[in-house]
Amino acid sequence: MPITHLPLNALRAFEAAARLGSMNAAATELGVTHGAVSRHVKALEERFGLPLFERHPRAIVPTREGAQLASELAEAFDRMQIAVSRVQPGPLTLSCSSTVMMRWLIPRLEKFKRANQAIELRLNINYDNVDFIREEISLAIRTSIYRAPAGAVAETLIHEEIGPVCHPDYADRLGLSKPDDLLRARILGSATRPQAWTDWAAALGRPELRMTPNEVYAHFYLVIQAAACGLGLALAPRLLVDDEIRSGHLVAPLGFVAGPYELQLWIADHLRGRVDVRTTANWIRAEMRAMSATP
């Protein structure tokens, strides 16, 4: 079949329909009813002349030509996506976590704005992996937790420093000095890093420490807002509780170890020539190296 003649809306719809593993959710992704991706697929079965999809009741399961036909596809609508941005420059976007963008972004948005006032900066919530390409990420802050997915680079910010963190009164109330002591304390944990506790322990040379938290909070910086009113202990990366110490509004007890993981900023890769990207990346590490130098 020359490419000529390669019905490339049909294309679309069943690449979409084989990554999502279902009709109705490439409809909603194409903006379309379910019924026109499916007759897309039926029409590229039938030009074919073999299926494309197993169909279930409740699911469909993409043949073996299926699966890879689709993911051949989808690169090549990622290039085409690429080439298109490459003359239709979106804005900037950045991608950190909910935390991250509460406890550090935020605070020093202003100041990138005024220096930086043509980058128009689009913001991203997500704490895991992300697609580049088909979200449109420039540049995205995670933790060495996940790996940068295929088509971004990925290079450390910092190595994390951990420590648990109170209300100021709350360590004094319990005497907290050394490691031991927080076993009469509230822990409280994050369900976005569950091992927290036990990454620092393991930190610590303490492994057999069992710091079970006694409540789980949705995101990172309730907990965070938990422990600066009173309610308990966080085990926090220094980085996100570097002002709240400051003004006094935490302590850190104990101090803070290295822990296992790094901060790292993934940079798309083929945004990586852009300026206003390599300004921002440039901006983001002056910042990440600003704050570990000042102890």
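So the form predicted in complex with the DNA is up there; where is the form predicted on its own?
No partner chains or extra molecules come along with it, only the chain itself.
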């Protein structure tokens, strides 16, 4: 098949449907209708003379030939995206969780922008897995709970420190000074890290402490805010509460201990040579080291 005759739109629609396991999802990603994706796939099947999907009531599953085609198309589209990004670089995109963005990045961003006015920085909110090529991510800050994807290089920024935090008046009222005191406190949890209290008890050498949350919040920034408002004790990484502790809005009555995870910087491998990516990565490293070095 001559390259000028490749049905690129149909191949793109098929690859998206195979990767996402749904023609509806593929249509949403591509900004077209379900019918358009379905027609593209049908046209390819007629062209090749074989089925590319097994169609089930609630899902589509690639056939053996369809799976092979989808895998090779995914690699080809990724290579095309990388080639385009090298010829026409887009803005630098930094991805991190909403809590890291709100409580660590944004308070430091003005200083970064003042020192690096030529860098166009775009922010992406995400706390778990991310496709660096398809979502055009340059850098990501993540915990080692998650594994860096193919196409990204991971490095350790800091070893995470974790500890219980609360409003100063709450700590004084309950007389919190040792781990067993927490058994009479109201325990707050986060849905994004449900094992946080168990991790802390293990890191403390007291795995028998059963700190069952009385209330669970959807995000870290919500549970930290609840603690700052006197609603109980939150278990938080020091990174996310350091500024509030220094300002006196929060206290860590038992201090912090080394947790089981690292905070990592993920760098898009194909963008590592870009000056703006190197500059931003160096700034993140320096800010993390400065915070970690402060008692």
